[in-house]
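What follows is one chain in C-alpha cells, specifically the form predicted alone.
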Amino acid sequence: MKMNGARILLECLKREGVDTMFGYPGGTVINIYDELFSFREIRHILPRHEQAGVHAADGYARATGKVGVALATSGPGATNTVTGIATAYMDSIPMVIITGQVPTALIGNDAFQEVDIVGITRPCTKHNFLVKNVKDLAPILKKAFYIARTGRPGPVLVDIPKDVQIAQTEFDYPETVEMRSYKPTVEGHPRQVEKAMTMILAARKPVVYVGGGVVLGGASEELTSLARMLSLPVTTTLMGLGAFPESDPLSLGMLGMHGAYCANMAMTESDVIVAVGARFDDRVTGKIATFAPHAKIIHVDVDPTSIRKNVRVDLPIVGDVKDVLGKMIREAEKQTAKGGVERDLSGWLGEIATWKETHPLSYKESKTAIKPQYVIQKLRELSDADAIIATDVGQHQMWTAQFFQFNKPRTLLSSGGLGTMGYGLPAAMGAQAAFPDRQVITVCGDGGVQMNIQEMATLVQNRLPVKIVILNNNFLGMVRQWQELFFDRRYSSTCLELPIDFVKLAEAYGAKGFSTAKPDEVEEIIKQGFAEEGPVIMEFKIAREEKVLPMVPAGASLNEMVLNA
C-alpha cells in the first residue's frame, strides 16, 4: 500500500509499540499533525514547551522501560529539545525525538525556521539521522528504535523534511535490522565471569557498587539474589536508587558526594568492589587518587568504553548485566557447591553496622521551622507502595534520595548526570501519562520548578493527578549552600527575593494548591493533597538555610566529608 511520508512515520511508531507520543506542531511537520488528527492507535500529548515534550518522553522511558518518543518542529522547535536530549544521553534513557526539518532543496540555504538539528545534536544522541528520500524512512525508524533500546541506552533523533513527509511510497516495514557498525555485546564471557566470582568469595571486605544500568537492564531481581546469597553490602548512585531494597540490612544505601557515611566509608576500606552498570562518575568517586586505594575492581558493563575510562579495573566483563548477573548466581552456586571456600563477613559486616549506627542519615528537629527532610520523609511514610517519584535538582533532590527509601527500580526519576533544572515536573507528567492509575509525586525546589511550571496547563488539560511538592526556600539552595561553606556566604545571585504565591498559581491553572510554613501542618497538607483527584501543588516554606549533609567538598576523598557545619 501506497502512503506518503508523514502516514509512514506514524505507521512505524505503531508497529514499535509506541502507545503515547508527546510534541509540539509547527510548520514543518503540519503534514504529520495532519495524519494524527485520524490516527487513534497513538496518544498524542500537548506540552506547553519542547524542552518539556522531551523531558515527558524521557519519564515515560525511565518509569516504563519501554522507548520514549518526542516531535519537534524545525528551528527553535529543534532547538528547544536539546537540554532534554543531552539529559537523555547523560542517563543512557531510550527515546527517539522526531523533528521536522525544511524541505530537502532548502537545506543550507537558510531557510525559515532552518537549523542543522543533526549537527547540533551529534555530541548528546547515540546516533541520529536526516531522511533524504521516502524509501528510507521506514528502515531509518527501525534502526532509531533498535539503536536506542540496545546495548547502552540513549536518545535517538530522526529529523524529516518536509517533501519527504509529503512523497509517497511503497509501505513495508523491515522485520528485523542488521547493521555491521553496530553490534553491542550481551553476553557477559564465563571465563571472566568464573575469575569475577573466585576473587568475590575471596574477599574480606567486599562491596556491590550499583548504578542506574541495573535499573535500565531489568535486572534488579538478579542482583538482590545475588547480594542476598553472598551476604554482600550494596551501595547504589543516584541513578541505581531502587535497583536494591533500601530498607533490606545490606543496603548501604546511596554513594558519593551527598551519600551515606557509612557507603563511603565502605568502598573506601574494601578490598572487592564489584561495579554493576556504574561508571564511576566524579560525583562518586570523589578524588581519583585516593579512590577505593585498598579494592580490586571488578566492572561489569555493557558499553566498553566506561570501562576503565575513570579508574583502574582488574577484571572487566562486558555485557548485559541481567545476562551477568544471572551467569554470576550460577557460578557462584557451582563454586560454593565445590567446597573448600570459607567466607566469614561478620567482622566486615559488623563495621558498617557500627558505621550505620554512629552517623546515621540525620538532621536537627524542629518545632518553629519545616525541616524538608521531615517533609520527605512523611511523603514516604503517607504514599503508595508503587508511588512513582520524579525530583527537579538541587538540595531537595538529594534530600529525597537520602530519606525517601527506595525499594523498586523504576520509581525514582531524577537527573543524574546533566543535572538539568526543570526536569521534575514535566518527566512526572510522562510517567503519570504512562501510568495514569499510579501516584505519581514530583519533588521540586522554588527555582526549578518554575523553568517548566507551564506545563501544569498540561497536566490539567489532560488530567494527569501529578503531585507537585515544592521545598520552598526562597534560594537556588545548593549553590547558596556552596557560597555558605566555601565563599564566606556571599550569596551572589541565588537569593529568590520576589514571593511566589503558588497557591494562587495553582488556582490560574485550575489546579488546587495548599501552602504552610508551620511543621505542625505538613502531615495534614499532604492528607489533603493526595486526596485530592486531579494536580496539586503543595508548597513548604521550609528552612532557609537547611543543608544537605553529609557532604564530600570538591577534591577530597570520599572519606571526608562534611558530617556536621
Ligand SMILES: Cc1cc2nc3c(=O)[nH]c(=O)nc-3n(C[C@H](O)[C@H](O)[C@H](O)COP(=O)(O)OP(=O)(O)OC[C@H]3O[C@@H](n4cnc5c(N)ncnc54)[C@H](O)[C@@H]3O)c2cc1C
Contents of the next structure:
Amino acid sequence: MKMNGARILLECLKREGVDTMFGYPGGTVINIYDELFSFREIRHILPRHEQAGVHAADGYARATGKVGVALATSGPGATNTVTGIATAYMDSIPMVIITGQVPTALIGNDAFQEVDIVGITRPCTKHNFLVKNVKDLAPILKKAFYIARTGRPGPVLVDIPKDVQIAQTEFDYPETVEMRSYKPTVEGHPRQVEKAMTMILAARKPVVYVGGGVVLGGASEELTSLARMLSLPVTTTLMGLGAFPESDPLSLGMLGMHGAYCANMAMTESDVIVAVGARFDDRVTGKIATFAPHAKIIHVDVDPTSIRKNVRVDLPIVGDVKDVLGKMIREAEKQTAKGGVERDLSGWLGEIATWKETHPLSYKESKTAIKPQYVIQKLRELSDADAIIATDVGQHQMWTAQFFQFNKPRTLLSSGGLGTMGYGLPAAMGAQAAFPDRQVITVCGDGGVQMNIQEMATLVQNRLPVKIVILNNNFLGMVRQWQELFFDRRYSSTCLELPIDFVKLAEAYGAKGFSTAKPDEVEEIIKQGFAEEGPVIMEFKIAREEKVLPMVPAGASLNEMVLNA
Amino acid sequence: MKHTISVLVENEFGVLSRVVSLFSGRGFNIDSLTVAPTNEEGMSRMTIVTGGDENILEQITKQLNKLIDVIKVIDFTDGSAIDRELALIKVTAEDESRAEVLRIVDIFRAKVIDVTPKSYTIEATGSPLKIDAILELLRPLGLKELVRTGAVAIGRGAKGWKG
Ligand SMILES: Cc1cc2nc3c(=O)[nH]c(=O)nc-3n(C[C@H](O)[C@H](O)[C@H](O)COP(=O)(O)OP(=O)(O)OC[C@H]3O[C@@H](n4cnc5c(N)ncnc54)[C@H](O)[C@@H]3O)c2cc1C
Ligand SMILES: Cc1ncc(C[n+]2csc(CCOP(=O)(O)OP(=O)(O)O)c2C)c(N)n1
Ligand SMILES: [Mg+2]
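The structure above corresponds to the form predicted alone; please give the structure of the form predicted together with the named molecule next.
Once more the chain from above appears, this time first in line as the rest of the complex follows.
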C-alpha cells in the first residue's frame, strides 16, 4: 500500500512493538502529528520539554527493557534532546529518537530551525541516520531498532526531513535485518568459559563485580544461581544495583567512591575478580595503579572496547552476559562433578563478614533533624517490593543507592555515566507510563528537581501518579560536600538561597504536596503520600550538612576510604 | 610507533566523519588518511597511518570495529603489507640546479610532469620512506610546494582481505 513517510514512521513503530512514545510538536514534525491524530495504536505523551521527553523514554526503556521512543522537531527541539541522548548513551540504554529536519532541498542553507543534529549527536549516539529518500525510511527504522537493542544497547537517532515525511511510497516493512558491518559477538567462547571456571574454582578470595550489563542483558537469574551455587560474594556498581538481591548474605552492596567498606575491601584483597557487564569506571576503581593488586581479572562484556580499556585483564570473554553466565553454570557443574575440586571459602567469607560487622553503612541518628538516610530506609520499609525508584543526581542519589536495598533488576533508574541532574522526575514519568499499576517513586534533590519540575504538569495531565520525594538540604549538596572536604568550606554558589514552597508548587500544578522538617513526621507523610491517587510531592527538610560516606577521595586508592569526617 | 590500518567501510553518508571524530574525540593522532571506493559494491577503503603504543592501538582498532559502518579493520603490523604513496613536488630549478633535479628524479624513478624556466613539478611514487628520501634531497634546492596522498597499503601474498 502507498503511504506518506509520516504514516510509514508510525507503522514501523507499531511493528517494532512501540506502545508509548514521548514527543513534542513543531513545524518539521507537524505531518507526523497529523498522522498521529488518528493513529490509535500508540500512546503519545506530551512532556513540557524535549529533554524530559527523552529522559521519559529512557526511564521507560530502563524499567521495561524495551526500546524507548522520543520525537522532537528540528532545530531547538532537536538540540533540547541532546542531554537526554547523551545520558542514555553513557548508560547503554536502548532508544530511538526521531527528529524532524528541514526539507532536503534546504539542508545546509541555514534554513529556519535547521541544525545538523546528526553531526551534533554523532559522538553521543550508538549510531544515527539522516533519511534522504522516503524509500529508505522503513529499512532505516528497522536498522535503528535493531542497532539500539542488540549488542551493547544504545540510543539511535533518525533525522527525517519534512519532504520525506510528505513523500509517498509503497510501504513494505522488512522482516529481517542483515548488516555486513554490524554483527555483535553474543556467544562467549566455550574454551574461555572453561578457563574462567577453572580460575574461579581455584580462587581463594573470589569476588563477582557486577555492572549494568547484567540488568541490560536480563541475566539476574543466571547471576544469582551461579553466585549461590559457588558461594561467591557479589558487589555491584550503581548501574548493577538490583541485578543481585541485596538481601542475600552474599551481597556486599555497591562498591566504588561511595561504596560499602566491605565491597571496596573485598575488591582490594581479592585474588580473582569476575567482572560481569561492568566497565571499570573511575568512580569504581579509584587509583588504577593500586586497584585490586592481588587479583587476576576475568572480564565478561559484549563490547570488546570495554575490555582492557582501563585495567589489565587476565581472561577476557566477549559475549552476552546471559549466554556466558549460562555456560559458566554448566561448566561449574561439569568441573565440580569431575571431583578433585577442593574449595574452602570459609576464611574469606569470614573476613568479609567481619568487615560488614565492623564497618556497616551507617549514619548518626537524630531526634531533631531529619536524616536523609532515615528517609530512604523508611521509603524501603513502606513501599511495595516491586516499586521502581528513579533518582536524580547528587547526595540523595548516593543515599538511595546505599540505603534502599535493591533486590530486583530494573527497579533503580539512575543516571550513572553522565550524572544528569534533572533526570529523576521525567525518568519516573516514563516508568509510570509503562507500569501504571506499580509504585513509582523519584528521589530528588532540591537543586535537580527544579531542572525538570515542569513535568509536574505532564504527570497530572496524564494521571501518572509518581511519588516525588525531595530531600531538601537547600544546597547543591554533592558539590557542597566536596567544598567542605577539599576546598576549606568555601561554599561558592552551592547554597540555593531562595527557599521554595514545594507544597504550593505541587498545588499550582494540581497535585498534592507535603512537607516537614520533623523526624517523627516522616513516616506519616510517606504513608499519606503513597495513599494518594495522583502525583505527590513529599518534601523532607533534612540535616543540611549531612555527608555521603564512606568516600574514596578522587585519585585515592579504593581502600583509602574516608569513613567519618 | 607508526601503524598502518586499513578500514573497510560502508560507503554511507557521514562515515568519514565518524572515523575522524573517533580519533579526535579520544585524542588519538592521525598522521595520514586516504579514502576511496573499492571493487566491492558500496564499500570504501580507508588507509590510516597513526601512532601510539600497543594499548592505544588496541583501543583504536576496537573502537573502529565498533562503528556500525565499519566492515573490517586490518592492522598491518610491520612487513605484512606493501605501502605506497604518491607525491607531487614543485621544486625550484634554475640554471645550475636544473640538472641536479633531473638527476635526483632519475635515481628515484620519478617523473617530471610540468616544466617552467624556473621550476620542475615532479611526480614521485613509492613507500612513504622513499618519498621522505627524495624530499630530503630536493629540499636544499628549494621546495615551493608539496602534496602527498598519504599511504595506501595492501597485504602481501595471494590472499585478499576476506582471506
Ligand atoms: C554522583 C555520582 C556518584 C557515583 N558514585 C558511584 C559509586 O560510588 N560506585 C559506582 O559503582 N558507581 C558510581 N557512579 C556511577 C558511575 O559513574 C558509573 O556510571 C558506573 O560505575 C558504571 O557502571 P557499570 O560499570 O556497571 O557500567 P554501565 O555503564 O552500566 O555499562 C555496562 C557494561 O556492560 C556491558 N554490557 C551491556 N549489555 C551487555 C550484555 N547484554 N552482555 C554483556 N555485557 C553487556 C557494556 O558493554 C558495558 O561495558 C556514580 C555516579 C554519580 C553521578
Ligand atoms: C546538569 C548538571 N549540572 C551540574 C551537575 C553537577 N552536580 C552534581 S551533583 C550537584 C548538586 C545536586 O544538588 P541537589 O539536586 O540539591 O542534590 P543534593 O546533592 O543536594 O542531594 C551538582 C550541581 C550535574 N551533575 N548535572
Ligand atoms: Mg540539595
